[in-house]
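Only one chain is included here, represented as structure tokens and corresponding to the form predicted alone.
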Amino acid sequence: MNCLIIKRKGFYTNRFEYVLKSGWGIMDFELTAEQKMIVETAAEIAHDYGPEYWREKDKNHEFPEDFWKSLAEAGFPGIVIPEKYGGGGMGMFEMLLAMETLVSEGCGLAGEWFLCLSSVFGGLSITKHGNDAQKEKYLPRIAKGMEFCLALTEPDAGTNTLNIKTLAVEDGNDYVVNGQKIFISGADRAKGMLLVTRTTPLEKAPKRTLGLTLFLVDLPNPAVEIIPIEKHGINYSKTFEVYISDLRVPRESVLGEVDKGWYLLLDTLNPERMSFSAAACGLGLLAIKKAVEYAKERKVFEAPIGAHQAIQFPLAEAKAKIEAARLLNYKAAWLFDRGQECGAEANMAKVAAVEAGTEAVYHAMQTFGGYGYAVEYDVERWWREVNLIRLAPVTHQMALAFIGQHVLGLPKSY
């Protein structure tokens, strides 16, 4: 992997064996040497930045500067970026290995969150569809840890992406952009933004899927105002309303083709779904692991509570469902990395992962009883985090609608 993923000093091999063989970690079957190094390094980083670290960051609403620096030093932001630009030249499958290991070994949703913002929204999108100049400008910087964000969602459009109103109007060699976005995470720190606009209003487009254009925007910019949104969790990363007023963007900042951005955006949205599926599975594995440890030690009525089937069976069932969701997610990544259609698998994986991960964290909290509600045991934070995945990056209901229409062939339901 061009020596980007490094085995960090102080890491113990027996911990790597535990990650691979215990079933708590990312993979239980044979990986290549480079893939094993990704898992190994991710597990070590997660061990350095465990639940206590994230408990404090979430409480203090503080960005994890040292964690992100460690990811950058290990080469994780560049996993999907070609070696020519300083990346690892690998695929979405390897990115999922890193994400799920980071999450499941102690980082919680943070183990996926920041890599998705920079590596998927920035690195992967530009790798897939950028021209040579755009790749030269952005990819080496992203591989070294430059932060990125995606400006897609709008207050009046919600999940209906084709209904966005942010408009880019051609003006000489530039486009002038005006509009509003919401729920844009990382916009305060990002040095680059993938901005989704309309260049042809929906009512004038020859078909609904035409008229969207993607722009690469450098930040900060005085024409881009950000206002933080107070939220329920993930308080180590800020999320914003974004107001765009007469933003001038040069023509060379168009990613791909004008008016055909929807088709390119799918190569960002499907990997985003895979990333959040990996997070849901990782959170479930992390919560089950902690619940099992507790259930072995905690004795009530003279027996460990883990001996009771009311505790044991829900955790066992959640574990089985998570393993099934993981495999479906790996299939989605395998298809994507080979340039094949993966929308069905990406959406089905998200549905399965959300159900399995939510169920796992719920039953972990029940295993802890009243302690599960206490901040110091971390399960309540994972509960807040896993519930976001039911809402984002696509709602659970819209993923089901996709499956109903495009997999089962049923009439459109919305």
Second form
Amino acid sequence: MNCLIIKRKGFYTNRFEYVLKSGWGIMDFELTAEQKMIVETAAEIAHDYGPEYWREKDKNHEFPEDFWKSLAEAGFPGIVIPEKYGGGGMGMFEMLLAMETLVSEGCGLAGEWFLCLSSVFGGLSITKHGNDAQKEKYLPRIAKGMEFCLALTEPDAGTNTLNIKTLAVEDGNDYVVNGQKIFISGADRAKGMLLVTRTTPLEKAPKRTLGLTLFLVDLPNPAVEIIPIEKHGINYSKTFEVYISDLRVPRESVLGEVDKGWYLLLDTLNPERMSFSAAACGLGLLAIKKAVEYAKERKVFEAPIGAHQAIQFPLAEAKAKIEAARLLNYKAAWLFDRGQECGAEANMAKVAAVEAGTEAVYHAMQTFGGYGYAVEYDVERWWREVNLIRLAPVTHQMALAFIGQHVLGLPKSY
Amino acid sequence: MDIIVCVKHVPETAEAELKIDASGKTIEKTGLVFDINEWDDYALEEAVRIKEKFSGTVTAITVGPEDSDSTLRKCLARGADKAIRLTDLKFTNSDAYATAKILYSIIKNLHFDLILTGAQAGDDGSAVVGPVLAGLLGVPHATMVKKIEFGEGKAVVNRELEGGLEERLEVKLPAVFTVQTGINEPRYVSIMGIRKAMQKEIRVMGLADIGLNESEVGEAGSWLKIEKLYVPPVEKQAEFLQGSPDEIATKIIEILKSRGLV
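Can you switch from the form predicted alone and show the form predicted together with the partner chain instead?
Up next: the whole complex, starting with the chain shown before.
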């Protein structure tokens, strides 16, 4: 942030006018009229699909058909897709505003989850790196709500993406893919999949970061078998083990260039981190709001429990930390939208957001005492949801390792 | 079909903690969230649906301060083609009659087949602007409209009455209809709509542009003046009945009978 030094104060009627005319000290935190409308619409949708709705969907392991339909009608999956292809032509910052608001105004993690799967994994990756034919094929459909998924993680590679074993072998005009993926969310409903493969095995690659190739695969496909993984939360969406056996994909479905997929993947993985940071902040804000309402009403001894420092201060502290994490996350998006390097900010925001969000939900749950454990009060569900974000899209520890190594310049710690 | 929709930018008061301001005549507005009046929201949606069916234009008009632009932008994002904001310090404290005069002074110069507005506003709840505007324009009106259908040069509307009754009227066009909530399900503002809205212009007009003079608007041009705004005192009328369940039941029956409720 620029430091404002008023050297010629006397020339202007007030400091504000001076700042406006000089351009000094300008860091505009004001949202544009468009951005405000996105936030208002997101809040409106979230109020129509509030905690009660998600309690049911989570309990019944049901996909939220009507919620996704409403989001698609309002054009949210198309926020980052160019106007030419039926989207809003906006950036990751606008997407974060939408996600954060949906989450914090009542949807919980779901407010971010489905947009991340379809718009970030699908829409954003293809917008950034697709050729004209790929853009025409996928983007208008994704803007209208076509579901997408990302098949990256493998059981034997984990965070070590360069170590993936799924192999795509050239065969005439096609590639034939074999391999295994894990934790692939939304693979049951997705009509498209961004599949990360090796076209050159690690041991034969001239550089570790070379040899990865991304494919756009249409689903369902009999060569792609999926097996659901029972999980801790987010039960309104299913996550899978994926087995790929002799999947034949045409050469035209390569996203970007063969063997150079790793460099493109960062344009998907950094926005994914930002999305989950927005979710952590949103969940924290949602839980705090609910806890504050309760703490004002609930009397056990004489005063409402919110009058006690033991209840009040942890919530206040979490709120302050969330607001700081949000700003850092916005900065990451701001850099990304300008085509600048954003890895450091995306990882630092993720660390800050996970700690702040987790702390917020933890103390919200404490505020409710025993009721915090009851499904009816929703906070236990948000706890199960926020728990994901310290593990995915990257573990808290691996995000710290990134900061240690790439921001601080310390030796590799793993 | 060319439709004009009169909208109002109002504070959301349903769940807010309201305070009376120092003048004692209005509420403290700081910290309140403003949005399109709920009833006008339905009127706008109805207008856009009619336009989508029969083609034509939708023009949203408001009388209000600069902040009302966010409500007009919302109308534009939801499908209105044009927006006009009537803003002047002299308009301050206009009652429903003066507001209708301001609207009339601009609308009389525009082509319209239909004017829609909310049955009432969420802030003052006067429910008068629509009928007065119709009176000034010399066109028929219907209030509390729940359904609109069209025939040759006419509309057939259903009006909501008390006690679950509905009235069906045939009305010559052009006309003014004030719309009841629930006539439709307003759509969400869409991302594409937001993009389009930012490319449309909001025309701003003041007292000098509409051919009225100072004495016809604001407090001077109003028939009603707010004397006082207050929160009604809370009265306690709870009575605890004592005795055995049988005795309490007998007392309840006596009370209900004495009040003619059973």
